[in-house]
Structure formats: structure tokens, C-alpha cells
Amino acid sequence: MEFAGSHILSVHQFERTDVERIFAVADRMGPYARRRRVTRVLDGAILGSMFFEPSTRTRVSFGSAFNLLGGEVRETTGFENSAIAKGESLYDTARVLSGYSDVIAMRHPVAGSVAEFAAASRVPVINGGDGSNEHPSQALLDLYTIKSELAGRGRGIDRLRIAMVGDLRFGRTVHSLSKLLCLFERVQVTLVSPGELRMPGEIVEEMRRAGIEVIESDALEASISHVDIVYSTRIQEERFGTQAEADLYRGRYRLNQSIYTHHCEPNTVIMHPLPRDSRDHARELDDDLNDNPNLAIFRQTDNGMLVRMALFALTLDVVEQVDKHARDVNWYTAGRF
């Protein structure tokens, strides 16, 4: 795809190459997000952060992503510190906000309305989640986890073995990072959860059809004992009809060093889109796999920062300025990933 001033809506948008491509300038952002460089490529640009539905980390990693790039960030939070709460509609906020940024990042709780947004933007839009839908830099920034884990094995992409589980039904990560496996070969992926909560057989077919193997299975144990990868999800109790129906499966597949120990291979990475539900009726992750060297879930958010630099640098097109406008930090850096 042509990244230059384009929208990046759905992981349906990207080949094998483009794939690839992101990754190779996330590996570039290394110094920076690690604090030691600073760039001011984007001094001067606006970063409309417009976030309709709660969220921390993909909200606060898309802001200072952007700040590190060297730009400036105006926030909107919720839909009652917006005109949409007076009734404006998407086309009239994308016409008017997109007049006062240079990029928008956004996140709303319903299916297809960043699309409907971006449609009316004059500016790109990066959808940082919509409804149960899609959230494609999660799922970028998931399976760049992904690859940096298994590369220090020698191993790819390809030939992945990764049992997802929990919510599947409503886990809009989870549907992205199935669809961008469907660009690599030889794929299993194991999909675990309960039969109300199945993944969308829309999304299963589509995998199929690209020659990924998928095995559904309600059992946690059994599928998760011969797989690189067991990317886990809470349930998504926002999408249910009430929170009693969400507390139904709550803790359902809780994942905790002893049933690793004994049902995992050695080094299978543990994974998790965050946040963690560490409510005691729930923990998906136990907190006693805090320690396990495998668990992958902080790396993933340091991996965020590095993929949403990624992805605004190349759609504002300063991939090849970004070193230009760079010098060294002039403050204390702890050590960082």
C-alpha cells in the first residue's frame, strides 16, 4: 500500500510487504523509545487524539508515540466532553477536527464508525479500535511481539503455533491479529473459549481459506500445551447486555504458573492485549506469572510505542527525516526494554 497520507482502518489493508514494512521502521524507533536519541521530525504537527470510549494504554501510547516523533498532541475523551454529545454527527466532528490536525487517532464503540469518520477527514485517521470490530495497531504491534520473541529462537512467523483465549466473540484484537495471520504460511492457531463466545465464523472461514489451520477447542489445558504462543483476553463485559451475563465467564480459563509449568512446552510466550482483569473472581493472568521470564505482556506495550511511531512516520512520510532531526537525550534515562 501507498502509507503517504492514507488511512489505516483494517489489517485488510496490508500485503506481506507492507507488513514487513512497518516492522522495519519500528525497529529504526529503537533509540528513541528507548530514550536515547531525540527526534523533532513531526515539530510543529498536531496529533488529534479522539477517544470515545475508555482506554489507557492504546490512547497514551498513540500520544506519546507521537510526542517522541516530536509533535503535539490536543485530546478528547469521552462523548460527553464532545459536540457528538449535542448531537453533531461523525461527518460535521471528522470536517471540523481534521481542519486542526495532521493525523487523528480514534477510538469509538461502535463497528465501522472510524471508517464512517475517516471518510469525511481531510487529514489520515489511524483506528485505535471500533466496537468489536478491529483494532489493527494492536494487532500490528501484537505480532511484531511475536516475531521479536520467536527471533531470538531462529525462528519466523511462519510455522506459528498460538492458541488464543477467552473472549473471542467480542475481542476486536484477537479478530485483527487472526486476519493478519492469514499473510503468513503453515499457521495453527488453537481457538479456546467457551461455545457462546467462539470466535465469528466469518473471520474462522477466512483464516481457513488462507490455509491456517484452526482448531476450536473449550478446553484450556489440551490446547495450550504445544503452541509458541498463548495469547489470552478478558471478557469484553462492555459488550455484553449486563454485567451478570459478563460475570458468567469470568474466570473461566485462568492461566497461573502451576497450569503452566505442567501443560506448557518450556518456552511458550504468554501474551495478553491489556488490561488484565485482576479482579479475583477473574485473573486471566495469575499474578504469580509475573516472574516467568515468558511472559511477554509488558514487552508488547514497549512494543506499541515502537509500532505506532512506525505507523505515524509513514503516513506523514518522514521515515527518512526522522534521523535528520535527531540528537542525544540530555537527561537521566533508566534502562529501558
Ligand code: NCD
The other form holds:
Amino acid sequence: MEFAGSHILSVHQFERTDVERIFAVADRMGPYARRRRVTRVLDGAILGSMFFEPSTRTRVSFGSAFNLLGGEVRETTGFENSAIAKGESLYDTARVLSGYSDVIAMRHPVAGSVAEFAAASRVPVINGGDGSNEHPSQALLDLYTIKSELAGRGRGIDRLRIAMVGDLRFGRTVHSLSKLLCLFERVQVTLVSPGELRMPGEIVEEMRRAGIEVIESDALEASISHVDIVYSTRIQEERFGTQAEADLYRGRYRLNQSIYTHHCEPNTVIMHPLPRDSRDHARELDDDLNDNPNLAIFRQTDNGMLVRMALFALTLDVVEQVDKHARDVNWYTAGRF
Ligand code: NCD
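Return the form predicted in complex with the named molecule of this protein as a structure block, the form predicted on its own having already been given.
Next comes the full complex, this chain leading.
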């Protein structure tokens, strides 16, 4: 695809070569994300950051990624602080905000809303999550993490064996990741969820059509014994009618060190898009895994910076200029990464 000026709304936009291009650019962002070098390539540019659903890492990492490229961020969070609360349409909001920004990152609770906004925007829009539909930048950072975690073991994304566990019905990260895996060869995906929270049928069909071997199960232990990656997810309580309904599923699947030791292959990588639900009745990924070197959740969040910097560099067409506007950092940075 042509990245310059393009919206990033769905992983369906990408061919395998596009994903490889994003990853190659992400690799080049390392010195800047690790605070070895500073670049001002986006000096003067403005990111409009519009998050109408709770967000910590996606919102802050999009903003920090833009700052690390030298740009500035203007932020709107929550409907209550936006003129949308006064009845303004997505169309009008997009026409206005795109006059103030060079690129926009947006999260919204309604599936399809970010695409509707993008259709009226005069600048590229990146989908930071639209309801239970898609979360393309998360899928890219997840896949980038899978690639780098497995590289040291002589394995790659082709022939990957992954178990996705938890709320596969409402989890947009697993929806986007499943679709993205369709670009790779001989992948095996095990879907572990309660019957009511299964992966939507059309995504399962899409994976099978692409040649992915899909296994569906409701049993955790048996499903994680022969995989490279266990990808755990939170019950998406905000998408249920009532908390009582969400309570039926919270805590159903809990991965902890004991289960890991007894059931997983020695170097199985543990991933989660975060936030993990640390309340006692949930704990889908127990804190006792924190010292497990195969717990990759914070490497995922660090990788998110690289991937989001790459998306900005590509959509604003500055990839080849990043290093020309760079210098060493002035401050003490040792030991951070
Ligand atoms: C996810 C999301 O918002 O979809 N979080 C994230 O962006 N890393 C997952 C979640 O909220 O459970």
C-alpha cells in the first residue's frame, strides 16, 4: 500500500510486504525510543489525539511516539469534554479537528465510527480501537513482539502456534491479530474461551480460508501445552449489558506460574494487550508470573512505541528524513531499556 497520507483503519489494508515495511521502519526507531538519539523530524507537526473510551497505553504511547519524532500533541479525552456531548456529528468534528492537526489518532466505543470519522477528515486518521471491531496498531505491535520474541529461538511468524485465551467475542485486539495472521504461512491458532465468548464466526472462517489451522476449545490447560505464544485477554466488561453478566466469565481462565510450569513448553511466551485485570475475582494473568522471563507484556508496550513511531513516519512520509534531523541525547538515560 501507499502509506503517505493514508488512514490506518483496519489490518485488512495490509499485504504481508506492508507489515514487513512497518517492522523494518520500527527497527530503525530503536535509538530514538531508547533515548540514545533525539530527532526533530516532525518539528511543527500536530497530532490530534481523540480518545472517547478509557485508555492509558494506546493514548500515551501514540502521544509519546509523536513527541519522540519532534511533534506536538493536542488531546481530547471523553465525550463529556467534547462538543460531541452537545450533539455535534462525527462528520463536523472530523472537518474541524482535521483543520487543527496533521494526523489524528482516535478511539471510539462504536464499531465503524473511526472509519466514518476518517471519511470526513482532511488528514490521516489512525484507529486506536473502534468498539469491539479493530485495533490495528495493537495487532501490529503484538505481531512485532511475536517476531522478536521468537527470533532468538530460530522460529518465525510462519509456522507460529498461538493460543488466544479469554474474551474472544468482544476483544478487538484478538480480532485484529487473527486477521493479520492470515498473511502468514502454516499458522496454527487455538481459540480458548467460554462458549458464549467465542471468536466471531466470520473471523474464524476468514482464518480457515487463509489456510490457518483453527482449533476451538473451552479448556485452558490442554490448549496451552503445545504453543509458542499464550495470548491472554481481559473480559471486556464495558461491552456487556451488566456487570453481573461479565462476572460470569471473569476469573474463568487464570494463567499463573504453577499452571505455566505444569502445562506449557519451557519457553512459551506469555502475552496480553493489557490492562490485565488484577482484581481478585479476575486475575487472568497472575502477578506471580512477573519474574518469569517469558512474560513479554512489558516488551509489548515498549514495542508499541517503535510501531507507532513507524506508523507516523510512514503516513507523514518522513522515514528517510528521521536520521537527518537527529542528534545524541543530552541527559542521563542508562539502564532504562
Ligand atoms: C486493549 C483495548 O483497548 O482494546 N487495550 C489496549 O489498547 N492495549 C485491551 C483491553 O482493554 O482489554
